[in-house]
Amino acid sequence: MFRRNLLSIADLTNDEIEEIFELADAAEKLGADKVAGGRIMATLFYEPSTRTRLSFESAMHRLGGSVISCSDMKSSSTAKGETVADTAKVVSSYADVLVVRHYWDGAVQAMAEHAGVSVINAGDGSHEHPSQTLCDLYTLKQEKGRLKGLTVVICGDLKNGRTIHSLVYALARFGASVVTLAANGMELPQYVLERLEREYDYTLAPVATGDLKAVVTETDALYLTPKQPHQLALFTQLDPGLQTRLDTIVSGLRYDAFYMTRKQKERMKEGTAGNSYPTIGSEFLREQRFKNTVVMHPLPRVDELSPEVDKDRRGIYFKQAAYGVPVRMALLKFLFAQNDTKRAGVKKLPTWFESPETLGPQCANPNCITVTEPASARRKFDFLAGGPGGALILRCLYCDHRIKVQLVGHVKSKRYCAYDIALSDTIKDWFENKELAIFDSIKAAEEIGYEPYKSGPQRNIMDETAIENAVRDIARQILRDCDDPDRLLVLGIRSKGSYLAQRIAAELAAAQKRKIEIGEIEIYGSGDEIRRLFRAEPEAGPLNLKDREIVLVDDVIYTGRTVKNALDIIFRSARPKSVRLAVLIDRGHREVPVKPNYVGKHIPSSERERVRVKLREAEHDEKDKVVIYSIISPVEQQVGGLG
């Protein structure tokens, strides 16, 4: 039966949001109507809430609908184990709308699977929150008229607030200029800002704070925009004249709102929810450029909102809170009419990868529903197309976070072989015919009898001493470049390109007779994206990247994709003094136009070879070397009878 949900701002058109604002501004006589009359709402909620619940629950009876209520989940059957997807089951037999907020990150979309009525999501884990952003948008288009052309300044925790992700998704889709304004760790996650680039064209460029001294002093400030092709990050240092023009445009801003958040302390690891923090006070109201700008936040606040604002016309965040009731009568109307109509909707064939084997990859977000509970959610995940590198890169369905794919099999022939972007077509054609395995690791392959697919004829290009040559000289050219070693961060992306430097470190460290400050940046995965490489130092905070003389380290540039993401990351984190890119091998081919400042070994290769660099930290049976080796297509060697 047809029936709509909202689990992800996604799931309305442009045109339904603007419909559910007209149903909105009618709210007094949706009330009159009684238009839910004899429906019931479950409201299930596994955290906290107070505006989201009661607002849900004042909306439904309001409509002249009634409510059951779980405010509480621990005295529910929950703390006898049931699961996510038993809960959805029983409630729904019970009512005609569920309302769900979860603390684990899709949580909502697999109760959702498991229910018989539609489900609104009320906010799961760090994911989204898509009603508070109707709520949220409602209020800017009230106060504003509008929603295109607008620029909204998002501050604070950016890393786990849900309602965040939803917003600046729908901001970018209205047309809307967003300036993040992240507490130092806490900025927007890179899977959000590969989206924005990815479905809705936004750049990205980090500009100066300056004049939002009166927010913030400590951190930078990124600017996106579908209007300005900035790509800053395709430069691996600041060059005074664009930066000259950046700062120009930043200038000329208006700011239209400022969205506070508060620090999502309990999704923060130990030690970090006590980092400096954006502000708006005394001196922001003081500041004439800001004189037009509303103040919004999503309620709860701690400290980030002083007391004066409630009492300035700028402050309209009870305001905000209090469209809540008008807006989530509109959803709940408008979810209504639309199951209302019995649509028997388009069936669409499954476009989603599911492992036809046991084994198979995993969602690397530990608070992913797929992890917690799978029991709930079976592992599902979107192919994205042109990764770094030529990348096969996996989105979760449920959480949206991103894995590359490594290892590849042939469900027939139940051979493996590492993934190439020379494969791609083979992959494709495994694909459509639900022949495709994609494992984690050589070891999860061949628990499960599938054995490797040969490659062609290997010769090396590097041995241990040419390595162990090329990075004393790289690590000399380094200090040769730099102005201030007491300011020199060398960041490796993980994994082998943090091998290398370490090693890099520690030359520089030997010739210097001073500790080199290494990092790592995690182009996929869940944790931190950018971090120190030792744990030992707890107490050292977050890296600094400010103001910084930066070099970053990886084994092989072909593309330059990977070199860019991570270009991405240093960027939206903080605005170095420069970056300066480190290679041991460049194999000569680009799609974006980044260029290493220094390089081990030049190696033009076509695009059916392979160059793999192999070191002991990471082979740990094998001596240092760098071998290149074609590809033989895996439909070759069935055909050719290799194996």
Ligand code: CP
Contents of the next structure:
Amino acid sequence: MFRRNLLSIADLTNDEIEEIFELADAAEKLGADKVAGGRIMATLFYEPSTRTRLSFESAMHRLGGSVISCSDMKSSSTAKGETVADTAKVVSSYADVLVVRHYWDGAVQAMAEHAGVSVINAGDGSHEHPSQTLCDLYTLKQEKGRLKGLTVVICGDLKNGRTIHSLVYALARFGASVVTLAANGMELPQYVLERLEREYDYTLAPVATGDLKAVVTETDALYLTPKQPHQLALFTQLDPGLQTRLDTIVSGLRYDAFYMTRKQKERMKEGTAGNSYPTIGSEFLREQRFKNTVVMHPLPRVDELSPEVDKDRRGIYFKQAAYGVPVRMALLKFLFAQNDTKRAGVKKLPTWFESPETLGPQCANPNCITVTEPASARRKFDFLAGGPGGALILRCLYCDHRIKVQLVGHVKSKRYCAYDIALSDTIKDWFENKELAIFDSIKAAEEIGYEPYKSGPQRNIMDETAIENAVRDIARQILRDCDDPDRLLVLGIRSKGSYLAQRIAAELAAAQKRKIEIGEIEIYGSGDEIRRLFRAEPEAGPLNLKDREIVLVDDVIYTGRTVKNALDIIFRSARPKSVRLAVLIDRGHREVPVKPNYVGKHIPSSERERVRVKLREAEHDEKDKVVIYSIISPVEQQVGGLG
Ligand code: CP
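Alternative state: the form predicted together with this ligand, after the form predicted alone:
Then the entire complex follows, led off by the chain already shown.
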């Protein structure tokens, strides 16, 4: 059945937004005609709300419809562990439209995929809040008579403010200019800037606060503008001459609106909220050049917007909140009408990448639904070709975050290699034939049996005796550094790290004449990420990491990302006394600042070489050894016929 959702502001064209505004102008008539008579709206709010939920509910009542509501999902079966996917399936059989707010980015989209009815995003994590943007644009248009050519200064927490993200895309589309005034460390996220540039041809130039200091404190300004006609905005490195010219542009701007936002403390880790934050009081209203600058705020406000401004005609935020009802009446009418006319083909379905293998790329946003509740959302990505240096970029379909493709694999031949621009045609063929795998790390590729494309002879660089000696030496050093052997916990990174962890623990146990606890970290899975290595010890209960002296073990350290992921998992789960890192091989080429404490052997290798640790436990009939060989791209392999 055809149905329209509003998950992102991108789900509506500019014409459709204008159509909704016309309907909002006629809200009284929509109410009189009872255009939602006989329909039911369900509001599911996993986060608190005053305006969004109540204005949606008021809108539905005014349209003659009915409302069922879960204003606090803690009182729903979510508290018993029900997934968003199941909740959506169930509630969509009770209602004709779902209005959902959730703390995870992309959760509302996941619900839309499982619901049989239209779903409206009432705010998902830090991602988007499109119906708020409709209210914001409608308010601006009511006040200023137009959107094109306006200059809107967006202030405050631009990183976590979902209202801001939807708003800047919309302003860009309607031809408005945006000046950003972010609190320190709360600038617009990179993925938002990239989307502005890629989809709306907006780019940015940093400019000094200069004259803006009159209204805000301790912040920097960015000026976002369409590439045409302001070519100056292409320059992001400021020299003194350019600085002066940009200052002139900015100080010459007529600011049509200040859009203030509160600090989204609920999305910040404890202790990172900081103190510095821009504020707006009545002071700035005195400046002549702001005489027609309106002050907006999606509300609630905390202390960034003084109540003094309430009395001023330019403080229009309560009007903005009041427009929530006619605008949402219009939105509901629009969606119902669209569904009723079964208008198809409004939005072309994207051809996204979904890993054909059990392991595939993972979204880099830890708050993305694909990470927090993979049972509700399989990882899906858009391809964005042409990143810096010809990089292949994946855009998460749920939260918009981007990742750079590092390793690609061929499903049929079970081979992998590093991505290179020379491979772009080959990759396209593989993708079209559903033969493309993408991996975050060599470890992930090899975990499911992929081999590298390789050429030339393979050299042994460690034999069985060398590996045995290295393990013994690492164990000796661990004991030398250990403060309290009772607190020692050896944690292997699955799977070869786990085999080595067992060997190291056996050496430690022999030297100490006591049992050493061993665990395993699964960096690709979800849920049971840290576990005891031997399931035969269920009576021992879950592993306790708090205050432990952890030795993290892996076979090879290369970029360091695997270790970083493992550290993230450890520190998410508990606060150990210390974590030390033991690796059999350190081959350099680090991308993150991780340095192992214990190394069996340093092997400076080129990026085209592959070092492989072969252990009896994994290879069964092979002896322990470490080998090195060159890897090539599939294109080279086709030309040279190497295997
Ligand atoms: N603007 C807004 O989303 O307000 P609520 O959080 O009160 O819904």
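This is a predicted model, so every value here is computed, not measured. Residue numbers count along the first chain shown, from 1. Note that the rigid core is defined as the largest set of C-alphas that superpose within 1.5 Å between two forms.
- Comparing the forms between the two forms on their rigid core, the Cα displacement of Arg313 stays under 2 Å.
- Comparing the forms between the two forms on their rigid core, the Cα displacement of Ala26 stays under 2 Å.
- The two forms, fitted on the rigid core, differ between the two forms by less than 2 Å at the CA of Gly116.
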